[in-house]
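Take a look at this single chain in structure tokens; it is the form predicted alone.
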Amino acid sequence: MSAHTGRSSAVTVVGLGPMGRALAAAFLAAGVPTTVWNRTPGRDADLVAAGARAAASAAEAVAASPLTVVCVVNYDASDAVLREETVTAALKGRTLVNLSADTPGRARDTAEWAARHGVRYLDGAIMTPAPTIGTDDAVFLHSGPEELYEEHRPVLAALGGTHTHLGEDPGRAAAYDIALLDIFWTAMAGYVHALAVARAEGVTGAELAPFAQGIAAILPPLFTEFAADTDAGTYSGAINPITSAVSTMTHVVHAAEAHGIDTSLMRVIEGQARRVVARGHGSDGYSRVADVITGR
């Protein structure tokens, strides 16, 4: 069994926050010999008890395995570890999979750094929370050399769930990650604002939640429709023209402001929609906003 392709191939996990510990635990559960290291000591006790090897330094950790998976808060944190001279030297000729979250530009910069130093590099993103790791619900995105991804896919599969290779561009996984996080955080911002407005009107969160889930159920087909509209530049407003959408946005603003609730986010959303109307696209759908915010 190849040292690079077999399920028994050794792996190092750098970064032992909640996600890093979940990654290491999944490798261990799958029988993969696992070395762990964290800048702040003391987070590896349960992993060592489960069979992990604790490295005394980051350089020792990456030298222990043909494959290193790093998962820290961002690329500032990963750079602080990986670009230290002894660590970089130890990584030469080995594979690094960076599952830290950051921008596509930072991913490409790291890939260029890796190439200059003889490090085989894959970038990636984890799209589900730590408790899903090692289960069928985990979702991983990868980008970089496809041959390198295929080489290590059997070991990465120990992390569970689905693994999708998105292309050779090392920034592509991060691009998906950023776009999907954009959906998540703007949705969460809208929901907590709705909870505040509902509470001001005497509606509890528990009372609102079932109906909020109904709103959420409307979204999946709209995601597909808006994607098609944006790709094709059609922006159909046959069912709900943006002039009608602006009216409902204004109602939200007025109701919230009547209770002294901050409406800065909804004011931005309303303003973008009004700019579409001002440009003569009032009969188009809300997806036309994509053109306005990109300056088209």
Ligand code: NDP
Second form
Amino acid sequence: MSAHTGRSSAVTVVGLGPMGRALAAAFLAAGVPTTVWNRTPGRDADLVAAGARAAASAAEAVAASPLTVVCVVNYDASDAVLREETVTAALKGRTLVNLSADTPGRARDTAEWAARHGVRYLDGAIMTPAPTIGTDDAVFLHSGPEELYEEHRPVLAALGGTHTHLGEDPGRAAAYDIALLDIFWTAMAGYVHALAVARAEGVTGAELAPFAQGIAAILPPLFTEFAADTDAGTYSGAINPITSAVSTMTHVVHAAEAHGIDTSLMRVIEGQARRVVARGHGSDGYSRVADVITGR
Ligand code: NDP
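Given the form predicted alone, corresponding form predicted in complex with the ligand:
Okay, now the whole complex, with that chain kicking things off.
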């Protein structure tokens, strides 16, 4: 296989936090020659024992492979590594895939920087936890030049799971990532708040959890329905008008307040729904909030 197209194509992994280590381990397990580097030394012992080559510097690391995958905490961190002169010079003519998480704007900025320095650039986002890497459960999103993605797809496939190329705009993977993180963190905030309210009412987490899973199970069809609402601008509240939804939100606020539990998050949610009603859309569904919060 050619150095650029085959699964045997060498790869460099920059960043050896839990995710970077998982990526490097998956490449090694798939037989991909792998060079690793991390800002803080000493995080590569297991990987070296599994056959990785430890580079002495970031520049040496990126020079070792046609493809470098960087996975650090954010783009301030990836900039700190990649924009160092010797590293940028070593990257010239090679491919860089940035799987660190950050905003779409930072991804586009990095793509522009890469173009200015002759670095072939793909952006990406990882949507599943480190233990999924190398398994069928891993989910990777990619954006940037399709031809470049196709060229490196065989070696990226060593990371397991599903890989989706979302388009040429380098910010698109991060745009999905941000939207999906928005769902995740607000859901987590709701759940920990629910655990606190339940605990104050003498209901243990273990008692609540099976019913919480029941709530989670009703969400997938709602995701599809709300997506159609916001795409089409139709917000049918035939089954659950927002006037009715607001009432249940107020119950949560009152019950939590009775226990002295912070209700700031639920009050924001309730306030947004009340604004929909105040604008005369009380018979619409909850998805109408998407318009009100964007000033439509
Ligand atoms: P962290 O997000 O904690 O990132 C740790 C890595 O970032 C280490 O390699 C660390 O180096 C490096 N780093 C931090 N600051 C700098 C800097 N200024 N210069 C150079 N390197 C720096 O750990 P993860 O590995 O878990 O995450 C990496 C990325 O993957 C993140 O963007 C995260 O959001 C994303 N991700 C992680 C998931 C997970 O399950 N862990 C799931 C999905 C996405 P050092 O060791 O020297 O501090």
